[in-house]
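In structure tokens, one chain follows: the form predicted alone.
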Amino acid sequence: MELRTDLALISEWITENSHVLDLGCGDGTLLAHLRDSRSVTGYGLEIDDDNIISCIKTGINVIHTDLNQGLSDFNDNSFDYVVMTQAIQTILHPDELLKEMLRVGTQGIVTFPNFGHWRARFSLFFDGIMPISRALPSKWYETVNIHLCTLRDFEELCYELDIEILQRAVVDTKHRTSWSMRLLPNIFGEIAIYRLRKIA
């Protein structure tokens, strides 16, 4: 099965065996993944209809749900990885869901679109708009982003919040990396990922 590469890097943060709830699982795919090539069970929670189907053709256990009523159906530390790929930034309280993330998991990835990147800080300075990128492809007021961040701020909220950040990666929108993302991730990086956990 053929991986994006956010994916494919995901799923070496992610050790053999494990039990993985995967927050706006999209199709199935990451999760399938993973059963078939690293032994994980676990969950998807997923709101869209099509995607829900698609899951349940790849036997893939799915949970039809909203993320911004939060995980109170979960009890704490029952996975040991929480995933959230490309859908903090349109969560209500991200910061709320964070904190969910970590209770109900030992160690919680995330990825999101950086409004950080150079193209984003072009558009807002020279033309005074809203950017238009190939990571932010929706104009204003038809996005679902409603809490657009940047690496940086990404990263105070999770000292806030006492989460410690085990690993971070960037790429670009086709899930590649380079030297330049590498040396100045928030300008360059045009997704983010993140692996976290609880400091006790």
Contents of the next structure:
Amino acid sequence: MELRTDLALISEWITENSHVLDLGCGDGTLLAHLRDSRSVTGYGLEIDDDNIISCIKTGINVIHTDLNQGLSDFNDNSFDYVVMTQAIQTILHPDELLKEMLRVGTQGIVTFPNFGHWRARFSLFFDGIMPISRALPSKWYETVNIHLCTLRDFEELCYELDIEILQRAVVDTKHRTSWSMRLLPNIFGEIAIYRLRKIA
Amino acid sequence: MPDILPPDCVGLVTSQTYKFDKTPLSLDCGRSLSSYELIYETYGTLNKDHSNAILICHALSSDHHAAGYYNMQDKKPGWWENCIGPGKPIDTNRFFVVCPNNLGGCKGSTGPTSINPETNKPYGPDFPILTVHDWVKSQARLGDMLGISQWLAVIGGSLGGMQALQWAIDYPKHLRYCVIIAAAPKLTAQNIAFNEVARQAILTDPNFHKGHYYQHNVVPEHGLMLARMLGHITYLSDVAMRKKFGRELREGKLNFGFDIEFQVESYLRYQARSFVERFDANTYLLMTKALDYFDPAKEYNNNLSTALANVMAKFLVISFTSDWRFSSARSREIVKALLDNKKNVSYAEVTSNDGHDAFLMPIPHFIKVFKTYMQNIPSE
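Give me the form predicted together with the partner chain now, not the form predicted alone.
Now the complete complex, all chains and molecules, led by this one.
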């Protein structure tokens, strides 16, 4: 099975034998891939019943968790990486959770759909409607995304929270990148991927 | 009993008894049992290298009859029929399942109703108060007797889950998987309070005779009934009781008296009465004490994480949303202690209205989680 592009990219950022916490781990694809390819250990946190079953089937450790309740079950610096793919925009208090991620983990990896993508801007500006795209497929009243942001928004929040951006990648939904994305990431990037660290 | 045994039933079963009289079993209370019997049932077949054995630990008022029927006239199957059988979560096509009746029980293992060899009278209240630790020790001896040096898994719900947890702590090398369902790492003050009311109901029954009721040919029926009624309420949830009974009246009208009027009253009395027929009051007292005393962290500076530092098993922990006797938060305490130690653990919180008793019921997500986990356990 081919790995989702953002997951493939993230895998490359994670060193072998590390201990990883995956927030909103879905069906456990990333953790299973990391386990098989990089001998990574760790846990996935998930709230959806079917996803929990898939994780158990895959043989990864999954903990039923509501991310909106924070990460109080986890000790400071108990993971090498805390990963959250495509979930931060669904969280009640993304800023709090970001802080929690970097309390629990040495590094954080976050991916989200970029609301500053030109198609989103185009929808709002010309059509006057909330954007619907490959990265944001739901209508405004159905979407789970309650805290969408742009690359700039996210980076400003990191600055405010004393979070250092160690690495950034910008891709489209097929996880390809291009010269335009590299030149104007906040306009051409559909999905943003960040590797973060707390400034000591 | 159904006319034809369903294909996912273990079928007709018999129990076996083994007498342990070579080495006395020293107990936490300081006393010891020089000889004792354990009654148990087994389902499935033990494989050649004895590596597919699963130990089932029972809860407060259950016993060794976990699955199947004794005969074709049997009204009810074993207490965990929903989870044990061919193709069920604890798949008897793959696993060899052992379920003993705990020491102190009243279903065939040595307990208060057994004859004390020193007095030739029933032990009654003189039967030593046991702990979960003592039970685990006696179960380990049963394992030795059966030639099982390592259980593939130790599994239990409620008080049974506590035994599974104790197993992982006491004998880390002797189990590979540990499944803890609807349990807690220790009782809260509220839990102990409920147990104390239940005990007081029994102890103050005029027929209790300080526990020597056997000699008087009576049973502290009212006390045991009250204890069971109270317990039963705590096993159900508000929603479940509302759904099942509401405010339904048995005769459709109020009678302005103290006889049974509401259906829920009738149900509780019926449950209590049938319990009295099958359960012993002294055993009930013992079992509630074992629950109250259970606190594996106590020996480790009250730190559960330290207590679980050396466990080697892989864990599955399951809780139910409407269980207020041992709520999900209590299961999470176990999970957290395992996470602190970077142990292998998965945890599922199952949405259910069935309260604490949910672990006995065929709730689809629960069964699916349990079955998927068990299927991943290699049995060869």
